[in-house]
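Shown here is one chain on its own, the form predicted alone, set out as structure tokens.
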Amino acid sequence: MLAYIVRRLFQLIIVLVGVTIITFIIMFAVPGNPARLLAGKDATPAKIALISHNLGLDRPLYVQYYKFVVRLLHGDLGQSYAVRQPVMQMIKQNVGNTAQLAVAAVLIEMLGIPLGVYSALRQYSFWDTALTTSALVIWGIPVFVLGVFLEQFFWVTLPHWVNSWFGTMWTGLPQTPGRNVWLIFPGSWTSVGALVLPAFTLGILEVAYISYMQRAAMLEVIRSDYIRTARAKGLSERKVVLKHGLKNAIIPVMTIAGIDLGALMGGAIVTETVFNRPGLGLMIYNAIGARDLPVVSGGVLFATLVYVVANLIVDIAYAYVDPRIRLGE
């Protein structure tokens, strides 16, 4: 186990280095000059050159990358070109909102587990066909399409007394400096109203995927020899399903949920952008439009770190849940 963790940590470092290199290359390959954007529409070439020099943008790419790595080794992600704030501070201000969204979406995903189990136990029935068909249809809906539809329905179609509760989604949530990073629970009903639709948009798409995967895993388990043996011993169907069947069938699904939590914590860019919800995703999206390289590279690096660490934790937990698995031992 220890050897496996060491190997994964080494892989994590390689992945982070690769992400920073790719991010730098892409950002400099995209047309546009951050100094020109900051200088304004009517700026003179001399002013643009001065801003570019002050930001270090006139230096070769490898020099800028080297300075970024040196700062990174000292725990410094740099300073935003646009808002002149430390990138680490911006991440701390936004990660709490993204954590709320990620946790809420994953909790909604868990609805797919009982739906998948019910569908497997009623294989080829009307409800099985209805659930699997609905899952495939929902799974194919792009997240931004579903988000825009929900905005239209709840904000325009429903009566005012209903949509007023969701109104904060379109104006965004306040970002309070120094806010507790680990505050993942909404602090007011206004925050709950701003969380419901974004979380539902992300979660319902994964409910379809989770239910489909849970159905497949459950069908494989209930056909196993030990399930037939448990039934032959006279155990009740409830005990056979919950204690012997679900315990093993839920392992791959929980793995998917853990990885999803890591991915969402990295920043749900599309959802946060559609609902104008402050978070890591919206922060990165705005930084891309402004060619704010420190924010983009810092945000993507943080998102990658969270995702890789979440994968590592899931793999280790997988080994403890299922003793048959040996990670490099």
Partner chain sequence: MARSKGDKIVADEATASDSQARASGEKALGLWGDTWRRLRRNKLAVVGMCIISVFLVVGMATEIANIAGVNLAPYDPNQVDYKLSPTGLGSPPSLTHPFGTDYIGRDIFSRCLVATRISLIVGVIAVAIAVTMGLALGPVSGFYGGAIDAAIMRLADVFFAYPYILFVLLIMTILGPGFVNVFLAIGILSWATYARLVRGQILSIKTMEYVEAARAQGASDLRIIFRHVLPNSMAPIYVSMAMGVGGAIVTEATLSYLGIGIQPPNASWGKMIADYVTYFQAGRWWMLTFPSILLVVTVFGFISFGNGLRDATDPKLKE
Contents of the next structure:
Amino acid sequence: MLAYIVRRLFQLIIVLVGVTIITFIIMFAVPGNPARLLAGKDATPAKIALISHNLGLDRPLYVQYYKFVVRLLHGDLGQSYAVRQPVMQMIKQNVGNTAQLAVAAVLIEMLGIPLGVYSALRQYSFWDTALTTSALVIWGIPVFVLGVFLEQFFWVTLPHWVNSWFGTMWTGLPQTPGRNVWLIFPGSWTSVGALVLPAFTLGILEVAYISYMQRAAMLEVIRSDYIRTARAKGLSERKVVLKHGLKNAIIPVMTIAGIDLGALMGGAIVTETVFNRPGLGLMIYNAIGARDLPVVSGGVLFATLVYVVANLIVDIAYAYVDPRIRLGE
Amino acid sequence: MNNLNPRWRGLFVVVAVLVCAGFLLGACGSKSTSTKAGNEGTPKPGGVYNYALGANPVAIEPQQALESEGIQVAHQVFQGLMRYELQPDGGMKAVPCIAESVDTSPDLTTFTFHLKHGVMFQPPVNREVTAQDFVDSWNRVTDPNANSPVSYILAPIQGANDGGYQADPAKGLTGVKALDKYTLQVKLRYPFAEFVQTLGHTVAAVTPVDYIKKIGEKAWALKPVGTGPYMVEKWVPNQYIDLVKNPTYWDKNTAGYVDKIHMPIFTGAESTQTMFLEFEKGVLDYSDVPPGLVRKTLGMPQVTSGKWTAKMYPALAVNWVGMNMKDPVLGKNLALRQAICYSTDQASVCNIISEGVDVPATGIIPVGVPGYRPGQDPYPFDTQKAKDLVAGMGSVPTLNYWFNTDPQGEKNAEVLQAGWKAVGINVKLSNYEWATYLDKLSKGDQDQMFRMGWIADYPSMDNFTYPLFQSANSRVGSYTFYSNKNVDQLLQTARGTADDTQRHDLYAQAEKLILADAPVAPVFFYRDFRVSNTQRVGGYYHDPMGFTDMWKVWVK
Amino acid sequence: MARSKGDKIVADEATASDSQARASGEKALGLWGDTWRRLRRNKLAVVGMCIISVFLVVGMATEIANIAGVNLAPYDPNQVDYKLSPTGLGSPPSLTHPFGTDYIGRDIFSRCLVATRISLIVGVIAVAIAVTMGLALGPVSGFYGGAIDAAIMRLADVFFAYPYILFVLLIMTILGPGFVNVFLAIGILSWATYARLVRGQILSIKTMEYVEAARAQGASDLRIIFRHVLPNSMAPIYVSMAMGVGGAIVTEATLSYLGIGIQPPNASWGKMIADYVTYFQAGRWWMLTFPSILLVVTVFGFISFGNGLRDATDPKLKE
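Shown: the form predicted alone; wanted: the form predicted in complex with its partner chain:
Every component of the complex follows; first up is the chain already shown.
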């Protein structure tokens, strides 16, 4: 087991190194000079050259990468060109918002487990067909489409209806900033209300996926030999399903959820863009536009780190729970 | 939602326009009286003003503040020798702020400012502003190692180079001297009549440089200290900026009413939409209006009943189609450029895409710039003239038109493309991300036509001509690579002419010459459509420089 | 999202593949006959196949028409007509314009129709690029093992760990916006899925008797890979490809939504959604609704077909 973890950690470091190298190469290949953006309107070539020099942009790629690695070993991700803040500090400022969204979305997607189990137990029933069909439809909806429609409905149409039905009540409310009239209406991005719609958007798409996977896993388990044995032993159907069936069928699904959490922690770019929700994804997205190499490389490194660590934890947990799995390849 | 019968919708629009016109008239009437009177009520102190920022500012302190959001915040916190005030004719003029008066030498190269006594820095600095503070502040922003994107405003001063950095950091900005505690002398490298007019820009504001050195640039950037009526309480990047009233403010007349200005930051692709939604809920007192909603907003019950004020404020900004004069096809073919100008469908861009917010441009210099000449419009939309010009050329190759990635710019491009196509000029559209876009344009080897515009740094005809079309500047100012000796000559003479009318004439002549060469096809003059919650706040105004003097705002 | 939905569809195939479908040594024909029989019984998969067929026919017809310079749509999809959008807000659906018109009076039905072509080409070519790369690297990795295997698999790890939509964004920033660059970027970034799948299949197959028999007869490595190994390990790859087309369509839509996909005035579903979203708030529901529905239905078609295909080829689900 220990050897396995050590080997995985070694692979993890290789992946992280690969990711940073790729980021550096890409950011060097990308046209557009951050110095020109910083130079403002009257960007004379001399001025751009000077700013490039001050930022160290005129050094070769490998020198900059070397400096990045040296700084990184001292726990420093450098300073943003555009925002002029330490990247570490920017990540700290945004990680809370992103974590809220990720955890909320993963909690919502857990709803898929009971739905999937129900579907599997009532295979070919009306509700199974209905659930499976809607799962497949929702699965295919792009995040931004669902986000746009939910946003339009809950933040525009619905308030307008409420306004026309309860006009006086609505306008008579004390108009203080940050007040959440309804939970789904955000006051500021730090409030709970601001979380509901983005988390729901992400969560509901995952519910579809999780319930479909849970159904498949459950079906597979139900048909397996040991369930047949359990039934043959005369155990109650309830006990067979919950104790033997679900316990085994839930493992692959929990794996997906764990990896999802890791992936979402790295920032949900599209969701954060649709909802203008500050977070790591939006931070990196804006940094790409500003050609802000330290923020992009730092942000990508952080996102990847969380993702691969989540994967590792999930794999180790998996190995503990399910002794059938071989720790080899 | 709003599926009105077309007949009724027409009536609706008419009513909305009438109501809006009423507001405009009302605003004009009350503007001449010095402070807000009329139906707005009497200002009273206290309360929180909720003002939305459309993006996370890059910086809010003078050395780095560049974009409108950052400058808007800095405008409340920092002050310089001069500040811009809206004139009764709608123009913007620099009036003394920290300066009491200014003496100008006849050759327009030496300016002596006499400072007001008793101007105090905000806590925690708490000391009087002296002439030496200006010397230090301006040296700080022109320091070549500081990478200031806005220091070019100070480029005319002796000791600076064309980019606005100190030519020799060891000597510093040699042209600025503190003659005594309250007298500041500024010597320029060349005669520049409008120098005083430039000094309302935030980069020229006074900062406590000793304090910055003490706390360090990083801490300073997040919580800078100026002399203005409001001071920075907290800036959480990407989330909000809070300003609070300055307890030791030096000027009773502009002391401000509200205790706190809360500025939530809206970032991302649909930020205006979210901002407007928050405004509708009453969380914000001010908002931009998203595209698509302009005419609808004008007809909303909140606007017609007067709970909100929805207005289009002229801005000192122009949008045009730039043409690459280095391009072998476009650069040598004046008739083709003129045909493009005549077939640039300004009206459709303004009416269809910006829904009547922007107005068709008549030239390069927009309304509201001191000296603006109405009545000239060398290239009205005239398809027949354009067709004739195209017919005279035989065949026209397919041209390219570039724009930076932006939903509005893309829609404008589609309309322009349709207009050109109608007269036989086929154009291919491509968009590039802003950073890539500027890089490619500054090389000028692939682009033919491109979207570009100019937002005034300071309200002056000089700002719309010299940095853009003077031969040495046109490659980074307007990206047109335009060059005309007569224009250069006129602009040079204008800079050295003290008399306002005479100088404005020279700039107007230069503009005429430039337009005759058609290196740009003007499309529209910007206006800013803003809604303000009049039920909750009074005293809101959005001036042509895009500033809101928040010390004039009060909560009802 | 760190990975787009599209990528998720593909990526999770790889994890699922370990637990499923060890390709059997059955003869290909028998396998596919059986698969077809089981696929037909799955109603959702049949619906998916119908959607895909309509999509393919319409997409190919518009593409052929495009090459021939003919316009299949009732109107020129890029024809601007301000009379149909007097206030810049389009006009609602009517008999002459079933989906309504957009902000500059273009017929939305015609735009939706030609956008099918964009989705089809992006989906198919992106997947083709990815599969080609996967089929080139995967067998090499699986068959030779050792240092080559380790190098390729670590590279695949990096591609998997890199936040997908960011990766696509970055590549698009290098290439610049445009139709061709969209499918190039998506294709280049999706190879790892197929490489891993093929490698996994090969590892499980290469020790099988018939491969060893072939080797004993002196067949070359290439011959073994292409004659014996690949044909027997294609089932999960076909499943991945079906899902991958859906995923690529979603990614294209997302890129266009973010403004760096298809160039104006051309239409794609994602670009139409991006262009029209502002008008939804003004009550112009038709602009946003129709392209959204088409996008979702098409992706649903590929996903339900892909899932059906997986169930049909999964030996464990055999009754």
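Everything numeric in this text was worked out from a predicted model, so none of it was measured. Take the two forms, find the largest set of C-alpha atoms that superpose within 1.5 Å, and that set is the rigid core. Residue numbers count along the first chain shown, from 1.
When two forms of a protein are overlaid on their rigid core, residues whose CA moves 2 Å or more are considered shifted, and residue 128 is not one of them between the two forms.
After superposing on the rigid core, the C-alpha of residue 237 is displaced by 2.4 Å between the two forms.
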